[in-house]
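In the block that follows, a single chain appears as structure tokens, in the form predicted on its own.
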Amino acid sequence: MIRIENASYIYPESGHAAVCGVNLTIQKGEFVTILGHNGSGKSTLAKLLNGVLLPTEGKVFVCDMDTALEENIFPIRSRVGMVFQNPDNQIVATVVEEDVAFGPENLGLPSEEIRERVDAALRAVDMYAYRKHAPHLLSGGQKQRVAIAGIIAMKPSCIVLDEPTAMLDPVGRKEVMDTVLRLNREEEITVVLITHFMQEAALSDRVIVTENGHIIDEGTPTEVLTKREKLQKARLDSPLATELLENLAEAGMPVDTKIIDVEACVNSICTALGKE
């Protein structure tokens, strides 16, 4: 769905390069997750998924639409939306239900479909009982799931979230990306997540890994994030249940340390000290 060619981004202003020489393919209907530190081009990197940022050398193309020709941007935008990391940035109305109808609104669709969309992608981020109130009332989370619903709401084919959890506390995140993963799994909508927490990287389908504006290493969530030598070298740590049995591995214990969620790792904890 998404092709990359060889991108490179460098900032006008102080000649940084961001991104560079980057190939990557992002396939319809995959949860990726990029990670990477605070600097390392992964905010870049997602702004050129849909033509927000245009790539200085190589190519970017979205359903084999270049984002460098202006005829493409809208039809781009309308199958890429973006979610950013302060969900206030995005909302615009006063209340909720007008809020997600802002883009609908803007496509010029008749009325009777736009509420139908409304009331779809409020019920798709389970925030349909607060459509009546006030987005400055509402809990981080709760506008998170507010400003994806305004994305969802345009019937896009992928949705990139730039740092979406990072301004919420963990009860937020969670609310973040249940949605997140229930919008993939169950509406097979492409996913793009931007982030430097691991237990979220944990639940996508490919992990890629940036570091000076280039890709160092990728591949499922468990062949990336049991790398505790190469993600140290990323300034990244590695998952805190990869890092228990690591510990423990060291001391010892015979347990098994290609394992990233707490679940497992009690599994395999268990198993070496000989209990169910």
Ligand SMILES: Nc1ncnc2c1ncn2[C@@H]1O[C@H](COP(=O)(O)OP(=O)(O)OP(=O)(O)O)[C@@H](O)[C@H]1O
Contents of the next structure:
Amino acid sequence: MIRIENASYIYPESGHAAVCGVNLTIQKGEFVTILGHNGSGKSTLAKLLNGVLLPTEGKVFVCDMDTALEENIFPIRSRVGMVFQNPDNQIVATVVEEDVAFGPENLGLPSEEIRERVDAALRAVDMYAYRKHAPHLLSGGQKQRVAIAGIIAMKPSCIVLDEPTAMLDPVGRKEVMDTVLRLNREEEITVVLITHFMQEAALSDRVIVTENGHIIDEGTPTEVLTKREKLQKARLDSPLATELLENLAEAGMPVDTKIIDVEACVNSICTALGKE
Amino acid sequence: MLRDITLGQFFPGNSPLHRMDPRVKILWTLFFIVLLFFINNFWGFLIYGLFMAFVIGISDIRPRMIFAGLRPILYLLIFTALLNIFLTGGENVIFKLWFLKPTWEGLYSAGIMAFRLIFLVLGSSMLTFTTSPIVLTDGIEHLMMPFSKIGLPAHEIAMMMSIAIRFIPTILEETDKIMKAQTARGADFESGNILRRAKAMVPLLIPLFISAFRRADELAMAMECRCYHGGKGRTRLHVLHLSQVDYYSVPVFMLLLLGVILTRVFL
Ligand SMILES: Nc1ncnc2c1ncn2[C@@H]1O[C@H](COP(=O)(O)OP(=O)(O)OP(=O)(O)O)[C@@H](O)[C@H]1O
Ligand SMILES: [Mg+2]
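Now show the form predicted together with the ligand, given that the preceding structure was the form predicted on its own.
Below: every chain and molecule of the assembly, starting with the one above.
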């Protein structure tokens, strides 16, 4: 789906290399999370994925199309949609359905097809009932779902979400994550999620850790998130469940520390207690 | 307090006026305003009054709302009326007080002027009351389209207008937030003379501007990510098309025109 070959990006204003020599392949239908501390180059990497930024070195291919070629830019952007952190700054129109229609309108589709896509997209994010509402009256989670609907109305095969839940409360965060998961599982849309929340990373198929523009670790959530030293080096925290189990293990309790989710953690502690 | 500011208030509804095509509605509003300046006696205004009553009647909008729209121009009305009464020269002086000499001619032209202003505001507010901002900009875009051949950026102007409308509530909310934040730090926006208050606005405006530019940057990027590339090859979800109401409106406005012509010629 997306192939990054030895790509680097240097911001011309600051001369800072935000991405250095990254190699990465994202498969169709995959759910990939990118983790990294502030300024580690996650957003820059995301912007390379749909040609908002062009790599200063190396290549990025989307469905075998080079992002550096002018004529590929619209086909690529309609295949790789991007959702940003602040929902207020990506909603264009004053009515929810008009905003969702913005992308398909830009693609020059006939209005009946736009109508169909808008309705389907709003249903997919469970916002159909709000189609006539004014976006500024919605909650943060609802706005972000409208923004996601605006992207899926373009029928992309991949959605890149750059910290979509960073400005939301726990309820909004759950709404957005449920929507993203459903799109990935049911509609088979490839998802690239950038986040600071370990619980969100735990839901994905593959986790990538960035540090200073490099990819320093990669693997399934359980593999990556249970390596405490490596996470510390990337200035990230272990998931709470893992941290608890590690502390218990250090204290001499026979628990499995290769666990990231709460339920498995509870089970592990219960069996350990049962054994004692 | 800042929330109360609305621009071209819109009342959703399903009256014939709401269903009218925005292009037609804009053109008729212009027609209405231009015709207003051809009226030279009160019989003409009587006809306009009847017409307005008819329009308001079919609009589903409470008359109280409509007349509330006149309140902001009350002072302007009184001011222009006074100027007219006292400064229009004429033979028939009503009374003399020191150097003030109000004339009957002045009173007459003051009346004409006042009616013109009132109908001007009523007519244009009927347009904004029954047309949502987004539909209105859509109509303006279409009406400007023929001029895009001579270099008028019709689509861009309409896009800028609709984005401005979209961000008014967002920016107002932010202004409120910054104001509260600065007040919490001891800023005082309410006391002092005009100069002091203007100065107090600086710490409000600077963050507001910076954030507006940041928003603009992010919005532009989000729009590009959604394949926006100007008006070329762009289609619309809602396509404007003329309906029955639009055809019925023609005889109604022709009747208005006829009425005004008759009053000019015969009365
Ligand atoms: N427009 C820009 N001009 C110059 N330098 C930039 C620009 N945007 C980002 N950078 C720099 O590039 C580096 C990586 O930034 P990036 O935004 O990709 O980080 P990030 O991982 O997304 O961080 P965060 O978690 O804060 O979103 C940072 O050191 C930053 O200072
Ligand atoms: Mg970022």
